[in-house]
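Only one chain is included here, represented as structure tokens and corresponding to the form predicted alone.
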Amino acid sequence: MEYDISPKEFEQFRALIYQECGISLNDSKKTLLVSRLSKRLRMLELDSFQAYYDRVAGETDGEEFTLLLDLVSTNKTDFFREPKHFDFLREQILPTLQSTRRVRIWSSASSSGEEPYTIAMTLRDSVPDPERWDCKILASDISTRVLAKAASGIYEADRVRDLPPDLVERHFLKGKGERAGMIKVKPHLIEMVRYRRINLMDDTFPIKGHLDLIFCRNVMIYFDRPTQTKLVNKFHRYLKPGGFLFIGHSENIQSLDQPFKAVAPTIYRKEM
């Protein structure tokens, strides 16, 4: 069965998604929405997008809405994506924490886990005696599907083909037999990362204590300016004085009404 979505139905979904998670779908995303949701409609044996909207909007536990977000979210990422951020972490931030050997980091849009594991690898490879450091990484996403993949730490081996062989050997296990062609993140990295579903549109986040770093990369491009401004100011509250915010290289928050100081391209600092 082929499905089509009416302007009214598309507007209903657009308003619901914006209200709940801040993603702003413009008219060009109509075809994408139809393509990604049609399979779900067939599975549920529904005959229209209106019927699916009524089901999502009428539920009490939010389970179907979470699945809806899983289907419409874009979750493309890579290990060591935008590598200058990790150079900055290694060269400019970690040396200043040597006296306390303690760091708290939030990967706020962690997708399938490549970003938080890259942060963990950078930490392990950049400090002397990493076992003596207190390093904790909170990794969150709105998609339960990608969080489950991230927590497993299992990827296709092609995902690390461009990384230095010695780094891969230090931090990944190569699959054998039925797992040939796959890799798994080693326990010393998995133990550093805690995964949790967090909606960035929530007024408060389940985070105790102030953070040293927040990564929120390639997410705000899906938000309008008021939503970006609100989110950036919330991040500011959760960072300790002198803490850093990393955003994607296609993003810019300098034109927003926000209190951060730019210290490098797409890297911002909370004033002391």
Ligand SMILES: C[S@@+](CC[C@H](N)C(=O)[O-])C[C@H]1O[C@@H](n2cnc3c(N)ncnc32)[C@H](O)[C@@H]1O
Second form
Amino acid sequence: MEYDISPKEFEQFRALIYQECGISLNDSKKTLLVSRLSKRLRMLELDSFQAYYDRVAGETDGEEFTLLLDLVSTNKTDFFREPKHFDFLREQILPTLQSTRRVRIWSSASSSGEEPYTIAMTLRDSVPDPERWDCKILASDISTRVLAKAASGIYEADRVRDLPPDLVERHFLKGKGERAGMIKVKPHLIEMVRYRRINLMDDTFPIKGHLDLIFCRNVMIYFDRPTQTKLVNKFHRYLKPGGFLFIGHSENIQSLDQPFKAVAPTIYRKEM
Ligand SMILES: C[S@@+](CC[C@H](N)C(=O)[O-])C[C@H]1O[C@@H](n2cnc3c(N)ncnc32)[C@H](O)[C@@H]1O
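With the form predicted alone done, generate the form predicted in complex with this ligand in the same format.
Starting with the chain above, the whole complex follows.
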């Protein structure tokens, strides 16, 4: 069965996705939406986009909405993606925290976990006494599907192909037998990260105390300027004075009405 989306139906999906997760779909995304969703409609044996909309709109924190989001957004990520951020963390930030050995970090669009585990590996490998650090990394995403993958810590071995072999040896277990070709993050990293579903559009976040670092990389690019402005100002409230915000390399918050000071490309700091 071939499906066609009416302007009204597209508008309904666009409004729902924008309202629930801040992603703005422009008209050029119509073909993408139709081609990606048609498969789903066929699977559910629904006869129109309207029928699918009615189903999804009724349960925006449920499985079907997560599935819809996965179809329209990208979860693309990598270990050590945009590596300059982790150099900055290792060289400029962690040494200043050595006296307290306490750090609170939020990876706020963590996708399948590569980003929070990279933060954990950076800390483990660059401070002299990692076992004595009180380090907590909160990793969150809107998609429960990617969070489940992240929490499992299991990936295809290909994902670490380009990392230094000694780093892989220190932080991953290689699958054998049935699990050949897979790797698993070692427990010392898994223990450092806690996962939960958080929607960046929420007015407040379930976070107690103030954070040293927030990573929000490669998601703001899908949000419009008012949504970005609101989010960056919210992040500011959750950071300690002197805390840092990391954004994606193709993102820019300089022209938004927000109080951060740029300290390096795509790295911002809250005033002390
Ligand atoms: C491209 S991935 C970025 C992953 C990682 N930060 C990186 O840079 O490699 C974007 C993630 O943002 C998540 N996302 C989209 N809208 C969101 C929202 N409103 N709240 C929380 N996460 C959201 C998506 O589910 C996706 O996993």
